[in-house]
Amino acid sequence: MRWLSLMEKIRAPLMVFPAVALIVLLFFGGLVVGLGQSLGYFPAIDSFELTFRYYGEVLSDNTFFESLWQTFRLALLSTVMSSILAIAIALVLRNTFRGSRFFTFLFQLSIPIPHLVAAAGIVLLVSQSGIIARAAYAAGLIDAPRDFPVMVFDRAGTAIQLTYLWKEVPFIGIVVLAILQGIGPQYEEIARTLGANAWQRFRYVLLPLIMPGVLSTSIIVFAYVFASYEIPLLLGVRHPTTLPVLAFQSYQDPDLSLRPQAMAMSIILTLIAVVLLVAYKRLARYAVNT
């Protein structure tokens, strides 16, 4: 009896053993290997001294500062953006009227779709060829499909953000919107009771309920788009780009003694992500209790 006590108790953790345990094994396994390579420790390039070099190497380059401040700039705003804007279209379907579940369905429509597709479909619409330019100058307000102004390949990076927020938006508003339709309209009518307007409703009770939801989903968005390469690699400018992908150009550079490099580059841009996240949650929680 004790023997199938005991197995009953083991049972749950046994069976998610395997898949823990290789999710442990690559991640950890993947990071070691990173840590070793930037170190210095890379066979391959018959080098086996241990040394921080290539980091000395990576920060005394100007080129790095630049990546990271546009890594950071996309990422900010493309948290800030879709958390306000997350929020400001819960508000509004969280009420119910004519065709608001269809309006609901077609917000989380974007959700499943990759981010490769929303990139294209992100130039269909905004490049100097694609949809609007051409329906602009159809209707006379521009004198050529060139005239429209660049959103593709600048240096704002402004498809990126584009991008970013179409999928970002609905990822953190139906999150929020789940917390609304569970707390009901009860809070605000007795606030309202007490004499709170609208925007007193909203700062004093209705944000501090749908915070958690918000601070958890936007950390989620800001540490993907901090540490993601394909859509600026796709829409935007070659410099300054951001740090994963100068990183993963060096780490495919035919070059193998460029990969120490592109290791030292992905381990900072590791240790800053978290760094980062650590402030802005903190941040972000000060501004909620204050």
Contents of the next structure:
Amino acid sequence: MRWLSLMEKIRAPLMVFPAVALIVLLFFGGLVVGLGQSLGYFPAIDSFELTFRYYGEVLSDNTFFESLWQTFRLALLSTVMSSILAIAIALVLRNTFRGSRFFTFLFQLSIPIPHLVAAAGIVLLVSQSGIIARAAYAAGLIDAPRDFPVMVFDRAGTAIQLTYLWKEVPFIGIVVLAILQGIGPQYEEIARTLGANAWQRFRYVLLPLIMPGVLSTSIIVFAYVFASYEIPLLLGVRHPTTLPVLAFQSYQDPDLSLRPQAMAMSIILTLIAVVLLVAYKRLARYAVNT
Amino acid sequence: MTHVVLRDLTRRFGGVTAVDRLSLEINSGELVAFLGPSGCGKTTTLRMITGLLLPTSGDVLFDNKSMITVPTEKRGAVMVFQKHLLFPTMTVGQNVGFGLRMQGVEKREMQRRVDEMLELVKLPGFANRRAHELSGGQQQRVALARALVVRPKVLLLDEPLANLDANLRLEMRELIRNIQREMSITTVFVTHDQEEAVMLADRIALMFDGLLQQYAQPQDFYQRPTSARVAHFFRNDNLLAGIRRGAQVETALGTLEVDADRTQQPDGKVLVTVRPEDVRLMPNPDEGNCVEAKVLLQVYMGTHTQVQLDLAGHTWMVHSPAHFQAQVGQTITVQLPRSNIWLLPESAS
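Just the form predicted on its own so far, so send over the form predicted together with the partner chain.
Shown next: the complete complex, the earlier chain at its head.
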């Protein structure tokens, strides 16, 4: 009996063990190795002393802070703009109108498409030799394709933002749309008979109801954009680039002595991301509830 | 205190007419029940009064002013829905104060009025609770307080008691009636429960298939139904075909005397009806209108005995005193008192 009850107790932990082990091993394993290297423990170059020297080097370099700002700016703008657009489109798509199902299908189309393909598509569309520039030139709107505003490899990161928008708006949008469809029209109808105008109904009734969904998806978007390197690498300027790109470049350098610095950058990036995510969640909750 | 007029109100959904040329007046401070089976158009009418639904044709007037172009949020017609639907992200106090907040009422004044309303619906001190912490009845009372706090011109209640158990329903009926009287708010109440309508309403609008059948005081639906269908809805299926000639109706059971002043049906084919509780099983021969009937069934109901009779091929239900006893199959004499006979149009049978 005692054996049976013990089995009963450990059955659930045993069943989730393989999945948890994989996550712990891959994530925390990498993190521990990275942390060790950032602290100078790197047997490959005969370095065993534990030191904060590499953190000091990273934090005293101006490039790091320029990249940090660029990373933060891109992540925040992409997240906020994606969330706003996603909510707006979901509000339209929840109504039944002629072709609404088709538009909903169209809206979700970009979700399975990889970010890299999206980036290539955006370049084809908005670069100075892209489709829009050529169309504008053909229509006589600009004198030469080079007159088209620079949107790829620009400091503002326009093409990067567009790529993220194209990918992340539907991601947040389908969650918001599902919530809106679940809510139904009655809360708004009650609010309406109680004298709430369209903006008040959105602000005080709908927004608090959809906010948990918006928060959880936008946090994923923020975390992804903050830590992703392939899009800024492909579409962004070399300087200032984003932190993940900076870390990746140092990591890839043939000079292995730069590796601890790359790891220090990654660890700092992780810490900042965690702090920002917590702050973002708290701030958004506070904003909705007041 | 708002006087409401519905004028030829019609609403079609595709080929289906949900409400058909509905016209009626609701006096200031009156409580009117829209009664009828599911799908008869009563909720559609309510939504047209709020403006949540636009009529296909016709007009809604508040104090002789057309509301057709006035948006819902400016009509002052507040609706309490069947499901309580408190805003789940707000506390009870925030829910009740919602309408005031939308109007920009100052915070302290809002607080005062919210507390006053919670007191009125017997939920003092509940302001900081969350909606999910309340029982169904409490949630419904909060929904009522939320509607009343804005002092609506018209209060519209869409089957607000349908989700409550029997005891709570009685309690809520009383509460609604008392508050409505106290505040003198013009109120429209949708229900499919005739007992509820009778207990609560000053007047009842009975609807079938989008058409208004009868708009009158509750007792008229018992004493003066306009058709056999209306009588049936109020649990009276006692019908007997006849031909009226002045103060007499010839039936298969003989000639019945009727009160000529009481009934408005013209001479010709009519249906004679007497409510189950008005048929006399112990007749007084001096008063006439005695007919032969065969006992088909009798069921003891505690407070009375329900007797099913065959009157010339028509099945009648009679409520007799509890001690009444007869044999099934026995032929007895029953009396259809002249003052209780009501005549219905034959075509509506």
